[in-house]
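A lone chain, given as structure tokens: the form predicted on its own.
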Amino acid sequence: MTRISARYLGKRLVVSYLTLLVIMSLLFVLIRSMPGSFIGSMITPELDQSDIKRLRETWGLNEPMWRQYIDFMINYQTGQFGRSPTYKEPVWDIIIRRFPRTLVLFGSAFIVQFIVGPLVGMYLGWWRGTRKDKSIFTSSLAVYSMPAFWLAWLFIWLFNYELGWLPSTYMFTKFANFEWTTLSIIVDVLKHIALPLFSIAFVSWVGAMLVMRPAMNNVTGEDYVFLAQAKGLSERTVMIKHAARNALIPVATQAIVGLAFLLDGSVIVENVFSWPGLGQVIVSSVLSRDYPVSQAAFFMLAVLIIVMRLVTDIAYTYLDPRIKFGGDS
């Protein structure tokens, strides 16, 4: 039976919280190291020095930096992200509206990546050294070297401009000439998500495959695999049930790295396809020096990665019963 130690789980929660505090501190410093000020766009020739002073007081920029840092740390841990000077609305409303759209796109890409990658890696590790393994492995390395944004433009040119099969912008059809039903909405979203999803997953699955392939090859020489074969079990049963399960443990570790790269790519891919998610907000807020929005967007992405790291630790115990989460052995 898998045993999860409450003491160790508490330690992991504390470490995750401290990690978040460090990220928040770096975020505070880096954002404010950017040239210019986000109230610069609000200052017009009609404003005198007293108006500018009141403007700085309104946004808390008249406070010393240490005071701004304390307010930032307290407010962000209580979900008070402030108000956006660019969007003229609370930052939390922007995040709530945009974050689910990013989760839809990159959650789908994450699932595809860690279904296709481990499956291909499982077969390549089982067939290690064969002609099929060498050809697929070489081709996948060539795919892995392609930039996601270049593939995005290539797919837009092929499937949108040349073939006209799939839309290349937004999440829904604007000014649609069809009736909005549940089925039509789902079909419309699937059409719009196809190209950005394919652009991300077409490259990202290779990372999981590169981890799964050697791990699978290593477990093929273990005694329990030979025992399963000696029992007369089919090759498919031995490969999937006995070998692949233990080879998945390093893939779970790579999942966090893969998630970080996926979120990093969201900034580019969302802007290429005008996908209305956090990636698009990050670019626009950084260019306009909208500190409240850019800080909140980066903060939410950091929280997502930290939570996924904690979930991965717990998932280890289910992938390999020999691992005790926080146990003594």
Contents of the next structure:
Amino acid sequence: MTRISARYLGKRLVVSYLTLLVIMSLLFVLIRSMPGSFIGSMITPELDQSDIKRLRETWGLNEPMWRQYIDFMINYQTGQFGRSPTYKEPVWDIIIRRFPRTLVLFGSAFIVQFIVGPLVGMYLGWWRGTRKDKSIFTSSLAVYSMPAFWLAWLFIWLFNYELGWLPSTYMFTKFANFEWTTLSIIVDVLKHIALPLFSIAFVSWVGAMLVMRPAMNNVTGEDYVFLAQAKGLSERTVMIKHAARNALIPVATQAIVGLAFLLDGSVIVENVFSWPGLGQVIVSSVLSRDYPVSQAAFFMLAVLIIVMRLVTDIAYTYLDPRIKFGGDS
Amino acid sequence: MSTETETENASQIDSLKERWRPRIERFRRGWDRFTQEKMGVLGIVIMVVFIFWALFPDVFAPHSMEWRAYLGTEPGRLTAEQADSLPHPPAFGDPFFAPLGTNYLGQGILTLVVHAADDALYIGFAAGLLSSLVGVPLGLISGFYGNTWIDETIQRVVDVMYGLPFLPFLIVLVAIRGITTTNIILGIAVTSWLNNCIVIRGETLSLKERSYVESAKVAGASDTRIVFRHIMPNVLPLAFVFLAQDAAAAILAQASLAYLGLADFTANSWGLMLQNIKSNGYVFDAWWWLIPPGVCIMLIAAAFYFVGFSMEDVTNPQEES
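We have the form predicted on its own; now please give the form predicted together with the partner chain.
Below is the whole assembly, all chains and molecules, this chain first.
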């Protein structure tokens, strides 16, 4: 059943790991080349030179660069992220608290995107060149061109400010006085996630559609589609069962591009909605030069992207029986 | 002597005409096909409007950039009542003319919007062009030397760049280099050539198997000649499609950076207008200030997408079924 050989998987894992190492090195260099350092915010007029020196020693800034680099590389791979100078707590705690929240928002947006996008793309690709296709395609491109945060503001304005239906900040109701049963928590989170999720998904499904539409159009010329049509199967069956399945392959390839786009969207949208996830942390920690936190946040997002790439690659084999990785094909 | 050079010139012009005629013909045919796409024409129309705004802002804007509401009627000083009415909703006639209202400083929104068109176009074209200048040659090289160490190296670089989240990475780059429009454009170019490179590589991989490339190789053409004379002209249309998409993405990225407070505050851009609403807390109180900049960003980005995707249809016509 498994079409993926252990050798292929091993090779992919090694390459992914090496990619991660390079990304980490790049991060180290980039984040440290930003002007200023977090020490700056800790220095007060009462401190004299020796105090500042002690401060630098505490945070390991007096060590030579290569030493810091090696420490960073080793510590990160053993899961020791150090302490955050601005949050005053272990970086790992910050990340582990916020990562699942980003994953919830981001994951549900990803799912919505990859249900709506390919469906619309399938429809438009099948009817390519018709008036319906042209008008829907044009309007979805216009939607794709909206700045995510602006759209989010419009949603907050309409659904929170004017209609008062949905909350617009945080993941939970703060200081809520209702019973904290599982159900009420779920309902509360669903209410809070609705607007940010809608803001991200409203724009980002177009990315998946853009890939699905030409792919669908390409397979309409294939013999097996004609065969299915000749067999007298209904239009819908041919479209969904025969054509769409094969058109999904390039969509899976391009999912990673959509992923990056989605991540950008969620960084901005998290900021608009004060969603307590990684996207918010990453922006504020970069701006306050909090090296430990920003490195760790970048690191986690990079891990997320790399893992997702691996998963999409493996997903191919299940979509397309013709693809066989690493076997003796 | 002089007649000789004249005839020489004439013949040169003739041969130039000869050489360019097929290209002009091809361009005209392409243009004819392009104008059949309503979407692309719409994109061009929007772009032309914005280009006119950028070139002649004084013609389209009701006021100059220095204009402030009420200053004409009450030089130098506002009454408390007037100051309270800022940002002022759209008003026609007395005491001032502001078709789209004003912001909290009393600047006309329409004036600001028109004057910001040049910024958006500059960022779009510059960033799109730059990322094509990086992505297309790398894609060509990578595709031409497919499955060698050169290709492998470039692809690994692409992999690494994909692992970095685009927007936060852009923030770091801008923080390192300083927040100016030029640096924002450079940052966008550095982070957005990837898609370009991958698609051009794929196209090159399939093109280099074509018979005309084979025959050029047999005829002893050098690698550079094959790449630039035989393969590049065929990927250029695709490169233009991606240039347009990159331009749109760049405009959106700049707006996002502005939202996060990373914009050149001495410039005047639509993203910055939106950032000003947020920082002054008028997001839900001044719809006349909130809507126009967002719509403009959307329109210009959409125009780039429209033109890009119509061009894709022109260069890669699908059979009508």
